[in-house]
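Below, in structure tokens: the form predicted alone, a single chain.
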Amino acid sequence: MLELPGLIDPHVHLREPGGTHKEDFETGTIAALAGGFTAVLAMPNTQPPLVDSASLELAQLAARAKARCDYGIFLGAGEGNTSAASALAPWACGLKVYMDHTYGPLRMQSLPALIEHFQRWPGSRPIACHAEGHSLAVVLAMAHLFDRRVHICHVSTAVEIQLIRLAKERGTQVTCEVTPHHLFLSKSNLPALGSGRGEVRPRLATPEDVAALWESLEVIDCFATDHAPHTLAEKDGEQPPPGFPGLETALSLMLGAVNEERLGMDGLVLRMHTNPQRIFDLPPQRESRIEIDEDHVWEVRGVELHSRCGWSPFEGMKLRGRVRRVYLRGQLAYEDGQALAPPGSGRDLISTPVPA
């Protein structure tokens, strides 16, 4: 039995408020426990988006009632909330800036608003950015000009990882994450996935881009799932929304990379526990650990997963290694497919409730 510290996923979408037919804080955190995660950081592109105290409180109330693992909640950067965002910083795990098209209404198109967010946001936690291609260059320039910590989400291409490498070499305060689906899937998988089920942002890249990510592991600070559930009816519809579920397959995929000697176990722990905790300044989860049956081979079947969306882009793939038990603060929270931690037992790792 392999024992590891509780994993931390710095990028999940739990769809609450406003999208609980896809996922909510209860089903999403059960899926997290099943995947070996004892903490997740939830994104703000909900309905309504989390851009002020009222909307942030909606998410906090849901999490306090339902979450079965620990969590933090991001605040969204809008074009009209520069003052409100900086004031709410003590209650958020970071500020999320959407520079490119994704699911939901948040997208930063105003350069003056972007500059003001970088000027106002306190430096204790990073500004997390969805920034692809040219947008990445803009964000790295902002980080340099305003001496701010930025965390680049779901890097997917060779040119992006090279830009980040250069920025790091020049002292820019930048960290980055890569998703398992950008490490294990590419455009070549789209015919098998189907056009709707293959919709994700950033889009699946070329096999050459995938190879470049693997060759640049020393630049990659975190593995993050970007768990973004949508129902099969939505994914198979006329306008499929972008996003893949990923909490329950990430660890097994990365353990496969360890087994193939593409990644060391120390590197896995660094990117799935140590670095997320450091980058987002999270308190230690004392007496939290996971136990994994390294030799257990299982086939991914979406209907058997805990996520409410009920499907996976890795459907039918055989993976090695599965979580048997999860201990959260010394208490058995998950065992052999069953979540034992009660709803609401997860803690907000960042804050007390937003004041009225």
Contents of the next structure:
Number of protein chains: 2
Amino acid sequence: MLELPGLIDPHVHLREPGGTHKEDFETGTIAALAGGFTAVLAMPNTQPPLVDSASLELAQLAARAKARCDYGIFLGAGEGNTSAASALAPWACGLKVYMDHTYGPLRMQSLPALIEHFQRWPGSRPIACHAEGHSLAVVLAMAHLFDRRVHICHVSTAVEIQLIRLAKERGTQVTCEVTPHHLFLSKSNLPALGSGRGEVRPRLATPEDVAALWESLEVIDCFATDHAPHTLAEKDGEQPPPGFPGLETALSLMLGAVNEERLGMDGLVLRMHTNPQRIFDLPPQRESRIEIDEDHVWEVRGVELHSRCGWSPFEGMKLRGRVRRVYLRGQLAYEDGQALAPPGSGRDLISTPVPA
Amino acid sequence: MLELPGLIDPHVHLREPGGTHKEDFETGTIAALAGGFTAVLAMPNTQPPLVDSASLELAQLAARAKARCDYGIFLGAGEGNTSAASALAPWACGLKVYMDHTYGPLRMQSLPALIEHFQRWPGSRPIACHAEGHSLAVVLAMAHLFDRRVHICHVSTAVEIQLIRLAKERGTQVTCEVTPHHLFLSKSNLPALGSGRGEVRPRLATPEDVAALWESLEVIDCFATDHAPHTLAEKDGEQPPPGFPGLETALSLMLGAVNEERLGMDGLVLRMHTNPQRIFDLPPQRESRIEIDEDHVWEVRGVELHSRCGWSPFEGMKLRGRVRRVYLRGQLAYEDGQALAPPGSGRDLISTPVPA
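Got the form predicted alone; any chance of the form predicted in complex with a further copy of the same chain too?
In what comes next, the whole complex appears, and the chain from above leads the way.
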């Protein structure tokens, strides 16, 4: 039985408030435990988006009542909350800036507002950026000019990882994450996935981009799922929203890479536990660990997953290695498909609730 | 009689090849002499654009035959000429990158091509960038990451000059220019100008932006006209192209600022002679100087200007100080409204012609 520290996913969408038909803090954290994660950092592009104390409190209340693993919550950077955001920093695991179009209403189009966020955001936790292509260059400039830490979400292309490599070499305070789906899927999988189910931001890239990511592992600080559940009715509907679920397949996919010697086990733990903890300045989760049956081969079936969305872009894929048990702060929290940690047992790793 | 060194304008559009009904190397360099300039650097967004040896040679042939003051010619960065551009560097005063939409077909939309230009362009002369707003941040990142010199054209807003100031403080190799029209006109002048004649890129900014530029003089390396003539028929037509003529009004406008003590005479010479020469690594024009009647007050009348376009956005404005004589390499090249230097007497400051 392989034993690893509890994994930390720095990028999940738990859809609460406002999208609980897709996922909520309970189903999402059960999916997390089933995937070997003892902590997840939840994104703010909810309904309403988490851009002020009232909306942040909505998410905190839901999480406190329902979460079955530990969590942090991101604050969203809007064009109108430059002051509020910095004041709320002690309660957030980071500031999330959406430079490019994706799911939800948050998008930073104003350069003066972006600058003001970079000027005001306190330095202890990073500014996490959805920043593709030219937008990546913009936030690398901001990090350099305003001497701030940026964490680049879901890097997906050769040119992006090249720029991040250079920025690191030049001393810019930049870290980054790559998703399993950008490491294991490419545009070539789109015909099989179908156009609606294949919708994701950043889009699936070329096989050359995928190869460039694998060749740049030393530049990649974290593997993050960007778990972004939508129902199959939505994905197969008229206007399919972008996003893949990923919490329950990430570890097995990365263990496959270890098995194929594309990645060392140390490298996996570094990117799925140690680096997320360090980058987001998370307190240690003492006595938290996971047990994995390394040789267990299983076939991904969406309907069998714990996420409320009930599907996977890896449907039908045979993966090796499956989580048997998860211990969260000394307690057995998950065993063989069953979440044992009660709702509300997950802790906010960042803060006590926002004071009323 | 005030005597100054021959002025150097690092940003003019002489419209040749392809737009000689607006201007050509002869009328444009006469306008330059009339404005006190003994050298101009010509932009590559011509028809055809100057992106390869054949098109560059077209411009060189025209300039060699017609120019009445000295000149350099920019090469345009296209998405398909990353190799050709670096090979042609010895014949160009710089590489011009159009990040944003403006007049003509050149625009750099591909991030990989932009990166390749930054990787390949030799370091001795700058990459001049039309880069507004977010695009400015992109090229500041490129300059930092690829350790290249960038020269930011026609800075027009408070936020842009703020970013350039920070980049200089952080050691990025960046210089910049501001046009007289962005220092003396704002959006508030648009009703009087009319919507067609007021079209210019970057657009006329807010009075607050104009004030921020004046308060940031120490960040501004050059005053450049961005002399961009179009005929009045075009400016008053259905789809007015963006651009103002500026060669014949720039010095008088800036002398007005000296007269009002918003600028020192040393600061004027620094930004209209010394810095353009240094930044573009131009050879000295020995025995070149201009004589100015400082007290001469004149009213701008487009029809009296030498530019073929025959209009000015400063129409009717009373300016103080007018060029009487221009000496170019020891020869009297201009006197009291008459260009005396013959066509073809202007020299290419950068190179002998591209070898056949």
